[in-house]
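First, one chain by itself: the form predicted alone, in structure tokens.
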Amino acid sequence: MRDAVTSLIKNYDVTGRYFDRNAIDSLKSYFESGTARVQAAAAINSNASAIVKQAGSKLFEEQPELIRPSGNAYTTRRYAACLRDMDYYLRYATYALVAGNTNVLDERVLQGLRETYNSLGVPIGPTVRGVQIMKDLVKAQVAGAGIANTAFVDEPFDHITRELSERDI
């Protein structure tokens, strides 16, 4: 897993260059947002189960067909699996948030996930919607923790939804 700093160093090392103004500005921005990132992770950590539960409730309220007979979250086992997956997305989004880099999402969550879901018949659309709901809940939690600028929270959640969303070939 790489963070914003190691990724930047790797890119400059591969090309054999010293840091330029863009690199220095990128590092400065990452370090200036470090405290907010850690505070956001703490807010998520202390409310993770509530965030997942609220996101699941809202998702099933918006898309009740998922929990009806023959729906993908029908039966206790499938419902629990859905919430388990949402918890995974939240946990790894938190790692990416602290790292300031979405690399961990690609390595540990997203590689092959779309294909796995398709082979199991898991609908991608509701998964994407669930991640978007969690993003909104997390932003509210982070703002409630006193962090004024919550824009950095978007990146990991948006990366997950972008990678899972339907794409034209």
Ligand SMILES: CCC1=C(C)/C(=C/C2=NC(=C\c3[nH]c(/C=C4\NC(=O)[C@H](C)[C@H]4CC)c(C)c3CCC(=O)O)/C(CCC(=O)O)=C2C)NC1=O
Second form
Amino acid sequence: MRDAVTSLIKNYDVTGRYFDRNAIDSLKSYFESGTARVQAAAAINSNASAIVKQAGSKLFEEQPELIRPSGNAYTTRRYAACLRDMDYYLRYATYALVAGNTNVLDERVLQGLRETYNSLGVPIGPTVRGVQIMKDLVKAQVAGAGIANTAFVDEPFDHITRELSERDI
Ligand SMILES: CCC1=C(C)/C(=C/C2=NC(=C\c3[nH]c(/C=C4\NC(=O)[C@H](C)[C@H]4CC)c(C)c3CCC(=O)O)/C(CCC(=O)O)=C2C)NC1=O
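Now show me the form predicted in complex with this ligand, since the one above was the form predicted alone.
What follows is the whole complex; the chain from before opens it.
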């Protein structure tokens, strides 16, 4: 598992270089955004279950077929599995936000996930929509906590979206 700093060190160490201008700039930006990252994590943390619940309600409102008898989230077991997955995405996205790096998502969440989803018939499109709904809710939460620029919040959610969507379906 890597964060912004360890991944930079790894890249420079591979070729035996000292940090150059680019490296210094990216270190600066990581540390400058550090307080906002931690504040965002705190804002998510105190509202995580509400965020997951709301995102689930919105998703099922938009796509009610998911919870009808032919839907993948039909039955209480599968409904709960769906919300649990959303909770995994939110928790690991929070780790990635603090790390300033999406490597934790690759290693702990996304590896092999598409294959699992495909074999269980979990639909990718609606899952990705759920992730995007959570992103919007989190950004509102973070803005409400007084953080002016919430653009950095996008990265982990968009990373999950890209990785889930892009590989062969
Ligand atoms: C920490 C990393 C991690 C992830 C990400 C993870 C995902 C994950 N989701 C699963 C199932 C599932 N995932 C869903 C999710 C959904 N169905 C829908 O229609 C919605 C679109 C969507 C919710 C947004 C459902 C319904 C199941 C159960 C499918 C089944 O058993 O038939 C399974 C199969 C095993 C199980 O049921 O627990 C895994 C491994 N597990 C992990 O350990």
